[in-house]
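Given as structure tokens, the chain that follows is alone and in the form predicted on its own.
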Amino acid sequence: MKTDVLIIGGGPAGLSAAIETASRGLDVTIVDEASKLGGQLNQQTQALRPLPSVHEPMRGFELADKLIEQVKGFNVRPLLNHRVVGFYADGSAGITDEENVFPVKAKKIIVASGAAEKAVAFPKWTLPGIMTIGAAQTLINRDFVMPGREAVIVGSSDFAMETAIQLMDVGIRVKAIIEKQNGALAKEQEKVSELSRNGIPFYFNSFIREARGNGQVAQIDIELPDEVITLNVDLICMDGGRAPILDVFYQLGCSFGFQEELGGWVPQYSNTFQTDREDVFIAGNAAGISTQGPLLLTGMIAGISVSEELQAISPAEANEIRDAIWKELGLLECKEVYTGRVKHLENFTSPVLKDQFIS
């Protein structure tokens, strides 16, 4: 199979890149392991903010439906329930549907592989009933399953606060927010205030000392600054942060740099979101952990840049559009993340890791 643009990952950034490239007449193929395009947006029932100016305020699953509907109008070939398993010597991607493997030869590749949640380890943390906040959200919003009746949240990011509110909305009693830092980490303080107004206690400078249960978590000990308390719970939702998914970049031989603000090791890329491989571009959380609005913009920049490389848009027009998107990215993205992203660009010509495999 041949295509102009192969996009690996059909989440918000991948879909944005697909719209930018396919709307300019390019043949686009999206490969995604899931059975539906949209990625985590499909599980998100909360209102997303801030979003790029091309989108009105809406909830996550509504945005997913909008983006999916947009790509249907263009020459976009989705390969769902497929994944990339490697690359051939001629640069073709090896794609599998778990029964067959076939090559896809693309002029340009955009990798929007997303991010993976990190767990929070403590004694007995593998007991059933202990899961990441993303897993809890998926059970509730996609599978319509109640993951428990009495819960605690470990972590206090915006994502953790959103999940706590969703748990309450479906009738799960949230008994505590446990945070090892000395304050809530959420940028949107109104969510913290909403939980406080509902009587949810925040335990700062605290952590879970141990979980207990016979085949299912039933009880936890929480180490507070001056005492240890015990709570009976059947659900623990952990927020250990997220890290970019980088496997494909290792296989492609891309260079890496380290930026704490972007989630750790990240492929090195320029302001066009081109990696040090001329045929490989990057978008979304793989280029640095951020919120949905900025992720959409990174996909748009990658799509514009690939369109320019394939002469579907003039360099002058591409530069004008790209400059405008970068300005909006600076407005929408958390200041710390944006600053880290700009620092990362400055190291494009001097990556920390080059021509080597890390794991």
The other form holds:
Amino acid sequence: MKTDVLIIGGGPAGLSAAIETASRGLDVTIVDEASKLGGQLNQQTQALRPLPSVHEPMRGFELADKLIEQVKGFNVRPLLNHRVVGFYADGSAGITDEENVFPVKAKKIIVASGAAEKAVAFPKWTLPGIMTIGAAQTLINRDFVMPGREAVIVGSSDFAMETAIQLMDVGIRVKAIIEKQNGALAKEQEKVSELSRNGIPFYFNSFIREARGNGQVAQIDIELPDEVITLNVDLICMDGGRAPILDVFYQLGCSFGFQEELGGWVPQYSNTFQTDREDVFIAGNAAGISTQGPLLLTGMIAGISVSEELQAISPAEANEIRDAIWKELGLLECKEVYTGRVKHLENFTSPVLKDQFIS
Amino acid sequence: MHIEKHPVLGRQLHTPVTIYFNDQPYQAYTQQSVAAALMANEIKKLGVSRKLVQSRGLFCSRGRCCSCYMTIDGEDHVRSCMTEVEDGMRIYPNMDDPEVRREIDED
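Right, and the form predicted together with its partner chain of this protein, after the form predicted on its own?
Up next: the whole complex, starting with the chain shown before.
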């Protein structure tokens, strides 16, 4: 199979890159291992803000539907339930439908592989009933299943607070929010207040000392600053933060840098979102953990850059649009993340890891 | 427990199917993942770990952690969080290393 642009990952960044390229007449293929485009937006019932100026405020799944609808109007071929498993010597991507592997030869590749949630380790943290906040959110909003009845949340980021509220809304009793720092980390304080108003205790400077249960979690000990308390719970949702998913970049031999504000190891890229492999571009959480609005903008930048390389748009026009999107990114993105991103760009020519897999 | 009426998304569970876990029938709905459908039926332990033989269940629900491997319709080590239920599906917990099937070309 041949295509102009292969986009790996059909989440918000991948879809906005698809819209930018396909709307300029390019032939686009999106590969995603889920059965539906939209990525994690599909199970986000919270209102998203801030979004780029082209979108009115809406909830995550509404944005997913809108982007999917837009893509349908163009020459975009979605390969759902498919995964990239490697690359051939000629640069073709090896894509599997879980049965056979076939090559896809693309002129340009945009990798929007997203991010993975990290775990918070404590004794017996692997018991069933202990999961990431994202998993709990997926169960209630995608699968319509109660992941448990009595829960605690480990962590207090915006994502954790949103999920806590969504758990409560379907009738799960949130017994405590456990945070190892001395205050809530969420930037949107109204969510913290909403949970407090509902009588949910926040335990700061605290952590889970141990979980117990026979075959599944039933009880936990929480170490508070001056005592240890025991709670009966059948669900622990942990928020260990997120890190970019890098597998494909390793396989492509891209260079890497380490940027704490972007989530740790991140492929190096320039301000056009081109990696040090000229045919490979990057977008979304893979290029640094951010919120949904900025993720759309990074996808747009990658899409514009690829359109420019494939001569679907003039360099002058590309520069003009890119500058405008970068400006909006600076306004929308959390200051800390944006500063980290700018720092990361500066290291493009001097990556920490390069040619680490010489075979 | 299935969420029949979601506070934001409303009623979306329309088509019930029967799945079999350890040969026992359970009710699920199309569009649910195997792991989620089992959790709705109070089955949280989906298998055991390979080395220490400890209980394992759904952890990331994104197909990345491989904690939810199960045997589905005769195939071992299937990620149950990424597989949608089908009527009559036969599901067994992941208790062992997979059987590696290999077709030998006789020609």
